[in-house]
Amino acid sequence: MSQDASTEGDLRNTGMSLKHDREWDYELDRIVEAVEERNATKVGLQFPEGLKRRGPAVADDLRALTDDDVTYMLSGQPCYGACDLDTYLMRRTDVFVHFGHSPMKESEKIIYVPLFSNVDPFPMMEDALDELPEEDVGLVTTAQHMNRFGEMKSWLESEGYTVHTRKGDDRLTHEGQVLGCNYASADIDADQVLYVGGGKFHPLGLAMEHPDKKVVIADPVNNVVTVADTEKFMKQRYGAVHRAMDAEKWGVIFCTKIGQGRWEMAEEIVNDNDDAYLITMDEVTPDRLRNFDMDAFVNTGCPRITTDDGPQFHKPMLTPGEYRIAVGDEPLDSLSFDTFHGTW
């Protein structure tokens, strides 16, 4: 996954690094209760990239609250979302705590601690009203701001808007929630959508997924209001597709992470192309792929690997839909954003 600070799960630029100790509730009591109820002796703690530095302090706090025979282990695996669980550590612990994301799939062993942000969203929402001239508006946000979603909706209604919200598919926990790979919550009956949250990737993906909608970004982290513009992003993707049109040897990446694998999609591509080779990987990085003598790659794992890190790969990296365009199965104007649906 990308190291960009706007990525889902990388919380360095989303308020989680601001006044950190005063803002975040690690729900230690709930973790301690689970440890005691299950007579746990091994507890795994998984943090997103921007919060791994806080892991030892949280472990120390938990040690002080539980028996001496309880061992706390920190996951060092990269983590960018609830789809990115450290299954190796999880299988070797009695309780596994995943910080920073809402549940993608419930499990008795896993405790999800969402780490909601308490950054005030309303000043930026008020500034965003100038970009929302119509009466009907959709409202979406990320997991970190879900604790204020009801207030956000009520505030917009008090400003005279008819607010449209919905819960997406099973990959999403909350009404109005979007992920970096899923924007089903924006499939609502309004031509304008207000995205409240940090970073530009989510609203860009939303605008790509719903090109008929105006997507306004109220960013309470960076204190800015903008309108999502997909032109630069689209040019980058079209460029990657064009560079791959002459490719002969294709590397088809299947991601082994629990929530990111699309085996049937990878298998179909390989079966249809004698010059396509299946490559299984957990962490997809430019350095790892340099070892493969391929003309281009198609990534069936997390779409953000392709879109965030695409320019860093030494050969074109395409989504499955873009691959179909590059090999001539689909027309160029069918290019669209790659999204994930369902859990695992």
Contents of the next structure:
Protein chains: 2
Amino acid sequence: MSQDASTEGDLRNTGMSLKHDREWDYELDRIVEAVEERNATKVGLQFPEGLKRRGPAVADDLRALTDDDVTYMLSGQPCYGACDLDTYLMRRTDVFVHFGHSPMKESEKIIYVPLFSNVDPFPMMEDALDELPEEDVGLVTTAQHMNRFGEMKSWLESEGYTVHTRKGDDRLTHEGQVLGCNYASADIDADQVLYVGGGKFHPLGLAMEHPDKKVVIADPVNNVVTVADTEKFMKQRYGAVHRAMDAEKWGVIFCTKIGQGRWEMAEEIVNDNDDAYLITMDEVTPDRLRNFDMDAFVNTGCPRITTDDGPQFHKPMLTPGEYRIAVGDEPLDSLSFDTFHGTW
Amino acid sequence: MSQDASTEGDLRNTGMSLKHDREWDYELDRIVEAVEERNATKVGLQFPEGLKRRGPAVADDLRALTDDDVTYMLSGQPCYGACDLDTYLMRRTDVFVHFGHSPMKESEKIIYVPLFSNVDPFPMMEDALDELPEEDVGLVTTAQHMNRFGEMKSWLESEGYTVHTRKGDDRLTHEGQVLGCNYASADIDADQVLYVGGGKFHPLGLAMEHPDKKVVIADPVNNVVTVADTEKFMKQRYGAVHRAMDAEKWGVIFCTKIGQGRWEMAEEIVNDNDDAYLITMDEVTPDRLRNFDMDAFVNTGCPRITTDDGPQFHKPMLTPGEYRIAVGDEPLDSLSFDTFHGTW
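Given the form predicted alone above, produce the structure of the same protein in the form predicted together with another copy of the chain.
Below, the chain from earlier opens the complete complex, with every other chain and molecule after it.
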């Protein structure tokens, strides 16, 4: 099992950037129907980063199927999940289509097109069996492969496994679904979990959230089977916490993205610490934080920016739980993965 | 006169990044009064890029002057002008303070603190006289030096000049004020204009907008007198237009920042051109546009991103006027600087 240091921990590699071309189902009929039903004249289309370049072709197809007076608008905002809706575009269009993710929260205004993959998951699942010696196994996947989740489960059962699945919590749409920030669907009674899907982003989070479980990755996009290894990330987390222990001035980041805000958490920290300053932003980037002369940051927004992009920031960047350790409120061995619950 | 290629055309160098420390008047009394009057519990503070690191100290001073139950929030969003309000923070705070710019549009919600400079403009103005041989001279400056505009004008008159000044249009608050996107205050009856202020960002725009005028820069921040030279920029503009003439697919950018949107202009282009795609975003950056497989872009947002940052984009980026030339609707000699008018 080799880990590619240049891609893991890179939020752009979420399994959506393609090694080989896949066919996606853009569900144009469903969009056209909504446009006609609502007499829409403005339609917003939002794609995740890896699929943004398909946007113009999708807009072309939709233009051919709808009246000339419909204007299609492509969101140019970064998008890293269903938590990350372009609310500006959503509010100013009659139909707003969010591609690539399943609903974090149902809304009449938004059409979610999950973009189910047509990749065959079974060859890699078969290869993964060597890494799954026990009878009990958990099964999880991402929105892209949800359309075949039932088949995957049946197949594992036919191989003699007792398959454990769970819906997780409100943040998750489907049984067995994981998000980069939520692995409640893996709170199951098995010591090994099979993740079927592209990339290492999701299984790395899963392994950090469930350090007692073996997380086996069957990746049908890159045709590879690996076991998630969190060692590098955990070392980075402990290193960041230690470096932040001397911090005097803290920047507390409140993320303004619709599904990434934890206001009470941010407010509590600044209320309890006179040397903490509340900073609000949508995209949390090294460039933006460089403008603030802080000794350390605590990020109440997307936990994956903290854990995966952490080393790119000029000062230690901690999760709220890690902050409690750094300021001495909690012991070091309480360090755990930061997860997001609820919708917005 | 030497031009520093590494700083001109860099939007971060707007004269706000300091070579020597200046004292700013943050007008804390005015802010405290508003906090008390409105019984505010949430106060938003927005600084331009070069002054963001002063934010925590300003928040500390305000905390000492107001009740404990007031929470101060620092905007971490990039900010490049009064056009660039953090509307998220503005809508979610009881008092919203925008530092470093004068009002583009008055609003009861917003307190504008222009941050007047205490730098003495007269030594550099005196040095600039050698470059101003004619009797008639225009006089312009930025928000930071507006507090001494009357003195500057009187001083020039005492030196024997006939000084021409103008308020410009709705986008400008003060007589003689310029913005990076609006030089209506220099529409005066003189062939030479004296710009007093830091950096080359504003006078370069002024010289591009008024190519028939000599623009002399008296920079009291960096202690230098120069004459604006637009040659490099004009060559880049013609080069970009020529490279875009072969473009088939056009990305048309509509900027969602409150003071940078020109919707009718963007809509007209996509309505007239079947190969044009509307892309919406707040920050217009090379990274974000790289996601779109276009041959060229036309930016209906901030013209300074187009003219000053243009070469950083992977494909030619044109102003709306330059687009008309590239697609053959207008002759090449109609090329002119793109200005913004009106508020929002």
